[in-house]
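What follows is one chain in C-alpha cells, specifically the form predicted on its own.
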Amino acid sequence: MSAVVAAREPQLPKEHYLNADYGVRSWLFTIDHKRIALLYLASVTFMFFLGGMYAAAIRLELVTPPGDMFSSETYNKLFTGHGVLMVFFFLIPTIPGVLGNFLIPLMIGAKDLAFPRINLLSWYCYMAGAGFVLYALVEGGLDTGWTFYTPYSTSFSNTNVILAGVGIFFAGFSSILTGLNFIVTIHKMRAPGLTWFRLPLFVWAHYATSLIQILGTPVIAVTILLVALERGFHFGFFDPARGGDPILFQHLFWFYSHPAVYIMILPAMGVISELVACFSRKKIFGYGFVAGSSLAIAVLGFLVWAHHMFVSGLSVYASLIFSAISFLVAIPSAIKVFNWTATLYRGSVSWQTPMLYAVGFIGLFVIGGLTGLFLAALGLDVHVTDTYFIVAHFHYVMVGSVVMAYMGGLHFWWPKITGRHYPEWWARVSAVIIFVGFNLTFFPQFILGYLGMPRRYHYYPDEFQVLNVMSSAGASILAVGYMIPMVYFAWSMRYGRIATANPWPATGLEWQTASPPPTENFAVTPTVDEEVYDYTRPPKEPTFV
C-alpha cells in the first residue's frame, strides 16, 4: 500500500528550465524568459534590501526629536538613496520584471517573449543603471531627493547627480524595452482561441502598463539627461540664473512620474485579479469593466501630473482642471475594488497565503486611494503638501499595495516557478506580520502630516515623538515580516514539498504545463476553447509533464 501511495506522489520533471544547464554563463547569456525573470528576482530583491537599510537608518534617526544620530547632510543622502533605490530599481521593475517576464508567455501559450535577446538586454540595462546609482551612493552619496528638483540638482548640490542621472537613464531604457516586448508578444503570439476577452486580467494589466512605459519613460529619461547636461556643461534648461525655468522641470518630471505610479500599481492590480478569482472560485465580476479600467487608468494617468504642483505657482484655473481630472482617475480604480469585492461575495473563499495578501492589498489600497482624493482637493493639498501625510499616502499605495500584491503573486506562482511548496503556516504568519507592521509604520504618519510635521526633516518638535516612535516600532515589525519569507523561500527550494502542475487548482494556461516548466513551456501550442476564469469546469490536465 505504501508503495502505491509513494508512486502517486508528485515528482519533479526530469528536465525543466532550472536544470537545463547549471553553468553561470548559461544564466548570464540566457534568452529564456523564465531565467531572465529569476535574474530580475535576484536583482530587485538585492535592491529592496539596500533600500530597506536606508529606511531603517531613517526610522532610527526619527526615534528622537533632536536629530542626534546623523548630520543634516547625511540625512538628506539617506532619504534620497532610499527613494531612488526603491522607486527606480524596485517598485517600477519588480512585478513586470519578475512575474510579468515569467508568466506572460505561459499565460498566452507562447514559448517565449517576442524578442528574447531584447528581453535579456533589458536586464543588462537595469543592471548597468543600478551599477551607476550604487557607485554614486557609495562615492559621496546623493542629496537631491528622488525627485531631483532643480535648480538645486543642477547648480547647488555637491553630490553625484550626474552619475545617478546616467543610472536612471539606463534604467529607463530597461523599462522601455520590457514594455515594447510585452506589447508585441501580447498582440502577435497568443494561442489559438485566446481572444482579447479571454486574456487573463494579469495580461491586460501588463498591456496597459506597457503603454505607459513606452510613452512616458522617454520623457523622464530625457529630463534626467537634461539635468546632467546642465550640471556638467552649464546649459540653461532649468536654472533661472542661466535663463532656464525650474517649473518646466517639474512639468516634465511629473508628466512621467505620476503615470509611473500606475506602472507600479497596474501590474499589482493584475495580480490581485488572479488571486481573487482563484481563491473565491469565481469568474471576476464584470471582467470587461476590470479590463477596460486598466486602459482607462493608463490614459487618464497622463492627464493629472500637475496635481503635484498645486503650490508651485500653477494658475488657479489650471489647478481646478487638474483637480477635477484627478478625481476622475479614481473611478477606474474604484471599479476594480468594487468588482473584486463583488467577486468575493458568496464565493467559496479559501484563506490561503496568497488570498491573505490579496485582501491585505485591497484594504491598504482603499486607504491609499481615499487619501489620494484628499490630495486632489486644492484646499487640503495646500495644507498637507510636503508633510508626512504625503509620505503616508505614497507608501500606502506604492509600498503597502504593490509589495502586498507582489508577495501574494510570488506565493501564488512559487510552486510553478520552483516546483516546490513553501511552509503554509509560516507564510500566513509573515503575511499577518507585514500587514500589522505596515499599518503601525505608516498610519501614524497621516496624523503627523495633518498636524504639520514636514517630511525630509530629521529634527522635529517634542510633541511629535510618540507618533514617530510608533512608526519606527512598526518599521521593525515590518522588517521581520519581510525577512521571514526570504528564509522559507530559500528553505523550500531544497526541502519544500514537490508541487503538482496545478496545485491550487486554477484556470489559465500557465497551470497546464509542468512545475517547474520545461524550457519551451509547452510540448505543443495549446488551444483555448473556454472562457477566462471558468471555475465551473474541472481544470484541464497538463499538456507537458
Given for the second form:
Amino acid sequence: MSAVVAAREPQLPKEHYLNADYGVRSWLFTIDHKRIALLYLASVTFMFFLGGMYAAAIRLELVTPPGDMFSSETYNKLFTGHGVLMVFFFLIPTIPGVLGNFLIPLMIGAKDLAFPRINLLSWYCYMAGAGFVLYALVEGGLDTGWTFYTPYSTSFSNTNVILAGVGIFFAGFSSILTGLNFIVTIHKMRAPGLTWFRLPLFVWAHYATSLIQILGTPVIAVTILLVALERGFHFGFFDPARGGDPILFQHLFWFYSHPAVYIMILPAMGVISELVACFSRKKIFGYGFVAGSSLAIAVLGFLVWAHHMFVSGLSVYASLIFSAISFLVAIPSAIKVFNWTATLYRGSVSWQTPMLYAVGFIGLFVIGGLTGLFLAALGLDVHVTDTYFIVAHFHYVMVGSVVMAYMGGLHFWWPKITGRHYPEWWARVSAVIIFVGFNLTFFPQFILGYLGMPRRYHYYPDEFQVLNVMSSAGASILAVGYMIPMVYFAWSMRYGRIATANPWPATGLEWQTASPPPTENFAVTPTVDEEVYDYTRPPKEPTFV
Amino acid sequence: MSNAHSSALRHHFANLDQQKDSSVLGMWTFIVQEILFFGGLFLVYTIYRHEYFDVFEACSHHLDWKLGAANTVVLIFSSLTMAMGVHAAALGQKKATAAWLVLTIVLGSIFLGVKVVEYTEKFEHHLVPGPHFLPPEEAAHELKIQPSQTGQAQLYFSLYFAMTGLHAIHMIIGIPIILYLAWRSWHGAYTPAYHTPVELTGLYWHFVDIVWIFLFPLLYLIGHH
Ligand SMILES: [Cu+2]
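Any chance you could show the form predicted together with its partner chain after that form predicted on its own?
Everything in the complex follows now, all chains and molecules, and the chain you saw is the first one.
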C-alpha cells in the first residue's frame, strides 16, 4: 500500500503522548493539544450518532405519506433536536476541535497551542453546552427548529428554549476560545523559517475560520441572550406587541449562522487541499489563490446573511444586493475547486481512502455549491424557500462536503494520531458506501423540493412517496457507511498495522516527527528551509524525531 | 534572550518575549470578540432609537443623568488608577502596584453601588419591562408619552437594563481578578520583565470603561443639547 518499502518492521516509539500518562485524570486535566483533540473526537462522535438517531427517526416517519409514527409536536422536536445537535455540537466544532487541535501545532512546528489551558477550557465549555442541550432534550425537547425564530421562540413555544439557548451559548464560547487560540498560535508560534507562504493550506483555512469564529460567534451569543431575556424576564426586543421587530432577530441570527457554514466548510477545504496535494504528488496549483480564497470567503461570508430572508419582507433593493453578493461567494469557492482539479492534472494520482473521500468531497461540494447559486437567485429562491430543495442543498454542503472531508482527514492522519493503520479495504468500501448512501438520501430531496414538498412536515401527498422512500433507503445505507469506520477505527487502535512516521509519504512538519508524536511534539525544534508541498524531492526520513 | 525569570516561562514558549506577545495578541483578540458581543446590542439600540426617537428621548429623561455623569467620572478615574497600577508593576514596585489595584477595585465598587441605587429606583417606579411595568395610562403620565407608546418605553428600558447589566457583569468579573492580581503583586509575583497579567487585565478594564463611555450618552443624554 505504501510506496516506501520499510527495511524493517516499524515500531511504536517507546514514549509518546498516548502512553505518557494513564488514567481518567490524565485525560480530563490534560493540557496537551493532542489529547484534547481526542477528547473532542470522543465527544463530537457521540453527538454525531445522537443527532443521527434523530435523523433516523425523521426518515422513518417519512417512509409513508401519513403522519403515522409521531405527532406533529414530536416531529417538530425531532428535527429541532437533529439540527441543534448536528450544527452546534458536531459540524461547527468537529474539524477545528479534532483535526485542527491535533495538527496546527504539529504543522507549524510548535510544542502546543499558545494557550493550552484555554484550549482545555474550550472543551469544557463544549461539554457544559452539550450537557445543557442534552438536558433540554431529555426534559421534553425543543420545537423551535435550530433557527429559534422569534416571536415563536420568545412568546409561544412551550418547550425548553432557554435551557437549549444556554447550551448553545456555552458551545459558542467554546468556539470563540478555539478561534482565539488558533489565531494567536498561527501568528506567534511558527517554527523558524516557516513563513506565511510556507504554511500548509490546512493552517490558512483554519486561520480564516478562526476569524469568523471571533467576529461572528459573539453576535449569536448576544442574540441568544436577548431571546433568553425576552422569554425569562419579559424584555421586549423582538416582541411586535411592544414595537419590537421579530425580523431583527433573523438578521442577527443569520449574521452568524450564514458565516457559520464557513466555520464548517473552510476547515474541510483545508483538509482537501492537503489530501489532493499528497495523493497527486504535486504542489497545489495556485497555492496563493487557494490561501487567499479562504480569506475572501471569510470576508464575503459576512455580507450575504439576508439571502436567508428573501421571503421575510426584505426590501427589493436589499434583496438585490444580498443576492448579488451571494453570487460573488461562488468565485472564491470555484477557485478552490478549479485549483484542486488542476492539481490532479498530470499528477501521479493514487486512490487510497483519503483520496476517495477527497474526490467525493469535490463532487458533493460542486453539487451543493451550484444549487447554492439557484438559491441566491431571487425568483428561484422564492419558489423553493422552505422546501426540501433547501434541505438537500445545505446537507450537500454541510454534511456531504464537511463530513467527507472530516472522514478523509481522519483516515489521512489516523496513522499519525494513533501510530497505527486502519484496514484499507474496509475503509475504501465504507467510503464508497457513504458516497452512494449520501447521494441516494439527498439527491431525491432536490426533486422533492422542486416539486414543492415543504420541509418540517411529517406527512405529505402520496405522489411524493417514491422519492421519500429512496431518501430513507439512502439514509439507512449512509448509516451503515458511518458505522463501519467506527468499528474498524476502534479495532485499529489496538490491532492495526504499526505505521511509520511518514507512511504516505507526505510533506508537512507533522510527518517529520514520530507516530504518535511525543508530548512535546518534536525532539528538536524544527526549522523550515523548503517550500510548501515540495513533492518534487524524494521523501526524506523524519528529521525531528 | 536571558531566561532569568524562567519560572514564569511556560514550557511551550521559546522565551518570555514570545510568551508576552502571544498573551497580548490573545487579549486584543478577546477584546475584538467583546466588541462584536456588545455590538449586537448597540445595533438593536440604534435601530429602535431611530424608530422610536421621541419615546427614547422621553424615557431618557427618567434616568438620573447626574448619577450617570458621576459614575462616568468614577470610571475614568478607575482607568487612571489601573494605568498607574500597570506602570508601577512595570517598575517592579510591588506594594504600589497592589495599592493602585485596590484603589481601582474601590472605584469599581462605587460605580456598582451607584448602579444598585439606580436599579432600585427603577424597580420602585415600575420601570422594569415585563408584566409589572407601569400600565399605559400611568406610563403616559409618568414618562410624558402617549399611552399607546408604553410598549416602546418598555423597549427602551429593556435596552437600558440589558446594556448596563451586561456592562456591570463585565465589571463584576473584573473585580475579583484585579483583587487576585493585587494579592499576587503584594507577594512579589510580578517583575519588570514579567507582569503580563497586570497589563492584560488593564487592557480588559480599559475596554469595559470605554463601553460605559458610549453607554452614558446613548442612554442618559438623549435629547440633552
Ligand atoms: Cu447563507
